[in-house]
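First, one chain by itself: the form predicted on its own, in structure tokens.
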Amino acid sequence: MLEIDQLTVKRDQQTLRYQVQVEAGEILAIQGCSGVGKSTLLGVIAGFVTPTGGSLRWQGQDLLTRPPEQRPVSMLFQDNNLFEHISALDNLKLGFDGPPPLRAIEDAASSLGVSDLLHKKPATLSGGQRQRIAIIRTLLRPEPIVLLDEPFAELDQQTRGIASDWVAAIARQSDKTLLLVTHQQEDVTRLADRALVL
């Protein structure tokens, strides 16, 4: 279970609160109007923001006494951040502590339309294809909890059906915990087991 208590922020003139649990496993969607505190929880979580007050915890042990590379996450940031000097196959084989899953990779791909995309750098890509291959990136990656931001804005319709169905299914299948701020109700209809308003 991922554990928020009383956590608390402090941001220009104003504190943000957070409480809520997320039983592991659980998709949980994290809606509300734009600057209240949405990208802000998940900065938190993944280690990127530091609270002034409360408590983080993953199945009960204290998440905020470790550094983001320590903790047991894997974020997908608005701006996908992909290395651009090297291939969007070679992103996809980054941060594994043993051979990368070629054929889960493959796999990806495969359903997410991005196959012949592989051995290109990320600079040739469009938006919606980089955010393709971070989501790729981003489920794949060992790590239990999921983080995602805004994660198919730049995809069309038909598009961000099909990826936001095999994001579910990844979730579900590998058993991870997966936070997920989107504005589109239908993002909640698809992917969440309940949604959050801050």
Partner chain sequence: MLIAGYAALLLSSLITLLAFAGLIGFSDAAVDWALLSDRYFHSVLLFSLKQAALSTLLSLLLAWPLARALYYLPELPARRSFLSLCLLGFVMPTLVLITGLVALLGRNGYLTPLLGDNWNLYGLNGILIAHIYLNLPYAVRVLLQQLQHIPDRSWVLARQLKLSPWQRLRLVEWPVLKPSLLLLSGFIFVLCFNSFAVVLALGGGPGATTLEVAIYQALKYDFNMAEALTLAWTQLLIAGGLFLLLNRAGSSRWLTADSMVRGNTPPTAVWMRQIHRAIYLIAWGCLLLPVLALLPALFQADLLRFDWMALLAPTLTSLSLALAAALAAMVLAYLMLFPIRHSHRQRKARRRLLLEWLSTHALVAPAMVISVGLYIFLLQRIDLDRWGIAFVALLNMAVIIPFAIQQLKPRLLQYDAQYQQLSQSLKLSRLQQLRIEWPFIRAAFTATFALILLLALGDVAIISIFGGDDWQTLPLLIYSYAGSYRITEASIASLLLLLICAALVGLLERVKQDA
Contents of the next structure:
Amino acid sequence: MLEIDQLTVKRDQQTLRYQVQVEAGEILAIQGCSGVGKSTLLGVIAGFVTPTGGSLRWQGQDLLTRPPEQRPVSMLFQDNNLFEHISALDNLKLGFDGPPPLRAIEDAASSLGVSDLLHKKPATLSGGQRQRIAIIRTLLRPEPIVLLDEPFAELDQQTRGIASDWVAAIARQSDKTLLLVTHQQEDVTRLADRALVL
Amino acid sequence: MSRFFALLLTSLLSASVIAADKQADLTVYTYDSFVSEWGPGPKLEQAFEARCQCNLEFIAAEDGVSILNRLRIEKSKNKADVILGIDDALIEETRATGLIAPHQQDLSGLKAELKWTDSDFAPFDYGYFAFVYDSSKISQPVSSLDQLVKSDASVLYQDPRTSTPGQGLMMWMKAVYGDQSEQAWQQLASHTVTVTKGWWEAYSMFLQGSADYVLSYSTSPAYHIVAEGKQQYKAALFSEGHVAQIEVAAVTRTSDNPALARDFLHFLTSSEAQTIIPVTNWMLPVTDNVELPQAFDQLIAPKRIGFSNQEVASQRKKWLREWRNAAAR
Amino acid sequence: MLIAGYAALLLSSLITLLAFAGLIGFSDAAVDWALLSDRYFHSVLLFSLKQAALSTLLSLLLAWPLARALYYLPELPARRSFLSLCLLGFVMPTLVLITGLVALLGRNGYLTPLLGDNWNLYGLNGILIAHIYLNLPYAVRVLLQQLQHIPDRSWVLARQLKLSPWQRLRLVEWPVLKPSLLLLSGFIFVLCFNSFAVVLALGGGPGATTLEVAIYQALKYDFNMAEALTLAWTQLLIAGGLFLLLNRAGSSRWLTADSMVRGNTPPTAVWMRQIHRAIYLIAWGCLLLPVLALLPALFQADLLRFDWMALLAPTLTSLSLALAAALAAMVLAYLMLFPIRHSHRQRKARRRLLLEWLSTHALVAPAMVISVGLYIFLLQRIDLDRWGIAFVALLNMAVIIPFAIQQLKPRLLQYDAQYQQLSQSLKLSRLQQLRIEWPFIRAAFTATFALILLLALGDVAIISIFGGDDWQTLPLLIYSYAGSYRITEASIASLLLLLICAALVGLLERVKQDA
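Structure of the form predicted in complex with its partner chain (previous: the form predicted on its own):
Now the complete complex, all chains and molecules, led by this one.
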């Protein structure tokens, strides 16, 4: 279980407060107006934002004392998810402890319709293509907690459906605890067990 | 690419092996151009080693002052048996290090015009500072320092803070003008092209045609005649007289082999060495009856004026300051 | 890696410290306070500041339109060769440049008849021309690079909003130039402030004396450690303080991400294009002329009789020394940047400033004091006649490290800004990080290496103090030719040195393009 208890973050002049519990294997959608602190919450969990108070626990263990590299987290940022100067495939191979799961990557790429793009540099891809490549890696990495910051923002209606179904399937299948920030009600109904409105 | 690196490495290694050859019997501190392959160093080394059956090693500093500075830094830990290439203006400062032993040489063979009596430092060549001009461009050269100063001919000279000829001109001006030298410097500054750091900067600018006169040595024309066959460069003879630069050698008090060191000093004034030095260092021999190329007969024979070494040592700072203020435009 | 970085910083600081210790420890020299109220000292200080400020201002003012011309007209003929020539200009050995300028603009120069009767190269004129020649090309490269970092999106937006040329200048171009302008001007100012050879050769008299020249004089002829130290501290204080100030003001902005697509740079008006072309043409002329002016010396020489073999060993020595110094400097600079990048990420502004200053301090420290001080320190302890050559490499390395830092830092900080979180989130190992970082910095890395290699190749100051006569380098050989009336040989050797520099520039620009 992921427990976020009395967590406070100071941002500019205001103080953001978080109080959430997420069951292991649960998929939680986080909603709310722009600037309310959705991405900040993901940042705290991943370790890039330091809170001023409260606690963050995973399976009973304190995460706040650990640097980002030692947290059981795989995160999709809003941007800068891919190294621009190496190929999409090389990007996909990163972030795995041992050898990367090439079969799974290929399967995922064909499910999401990006198989032909794997040898191109990200800079030559469209926003939606880049986003799908990044989603694949984020989900396939062997971390129990997955954080997705507006993962489908740049996808068209049809691809969006395919991608969210794929995410849901992989998350269920490998028992991920998944938090996703989204503005779309459709993502919530299609994917999430529960929605949290900040 | 890797072959290129291999070549570089080999050259580095072989050079370091050469550098670490056998122990020298006699170590001589001198300046760079003295030991360059066209300087007197290699020939003198060969000639002396044949005589003494010993191993002579030159260690070169940048110039004469650097030899003195090295002694000042190393003090009694210096490696030199002989220092060679200090000029007479630096004698007192060098003596003050307390590292110089008497040379015990017989001075009677030296040219009379040198009036040499110093018991620590022995001369091996000398020259007069002089302004050199191109006779194909100037048919009526100036005949005195005063004429030059009051003319509007363009002049190049060297900074007395950084070069020996520059210091020479400073003494020259002082000897000719005395208390009036400040005005003379100002007048000279009005038609000075530039003041350079060292001798060659000024001289090469002159050869490129940057000025009518350049401060150099009375012997400079000999080089152009002997090495290049060019006759047009001449030194102007000044009626007030010229200041000399006398290059000297000395034995160090710390030498392990003072007898050999004195032999080397003696060798420097031998007719063999005195024949080598003028045509490699382009200065005049300090002994009479040395056989030289004809070009040397055409050189000017100036009257010698100037100050004693003690006077130079005690007044140098004051003169420099005077020049600095007067020549600053 | 952090520890290695701190060790590298310590090593380079230690060289400076030992040098000062050498001076202070020798004859227990104290600072000569009386000098501070001396009229001569004031005039030296004032002149150093004046010529440096003017050189900087003029270099930047002239470099700006040229950089714009190169940016807006990528199709200019021989544009890449021009950029190579710029690099060559920046690293041109000063003695070669001075000879060229005198041949061109001296009293009998090829261009002098066009300049009127009152023209005189020597004095402030000559100093400014030489400093501009050395620094403008560098400024052009930096400004152009900066302009090329304008994201294509900005241009799309600017055109969509129908911004006027003035608005584009103010809103799109100026913001990317501003932060680097401050750093660039500080950099050029410090280089000119510490200028030595140019000032001595073209200054024209004691009226044109910089602090560095005064230090040389105090050390060499007066052997006056106290005066040298006072001058050195003054120089360190002014140049160092200024550099610190500008570093603080200028480094607050990130470089933007690379935009590989570039299709939306607004087209310029026809008349503007003509102006750009004209500027470009004039710049070609100005950069080439001093080099071309050296050529006639070749025709005077008997090239067949010339002893070419005499140049071989010095050339190899020069190359080996420069390679050793440049390689070591690259490694140390890269290591030093670890703690600097770390403090950037941690947003520790003070520590970052301190580390950045330390890593580039050799730029502002008086070179004369460092080499002479270290010489004094070592001469009493080590057999320099045997080991001097190692210290030539070491000191050359120390002197070029700041340039390496200057060049590598922006690229690495850009990498961190773009990818640091991603790398952390992906839990990349050190080796993986290096492997991914390398292709990103390779171009900057090679260009930096070329630059510092060329700088090391032109050194004479250090080798003339430390090198014995067993180690002749090409620049030293040029001096020694010239010091024995062999002016023609000196010109030939100068041209060879220039040719080697040009070849290296060409080679490394090609490597860079392949990357």
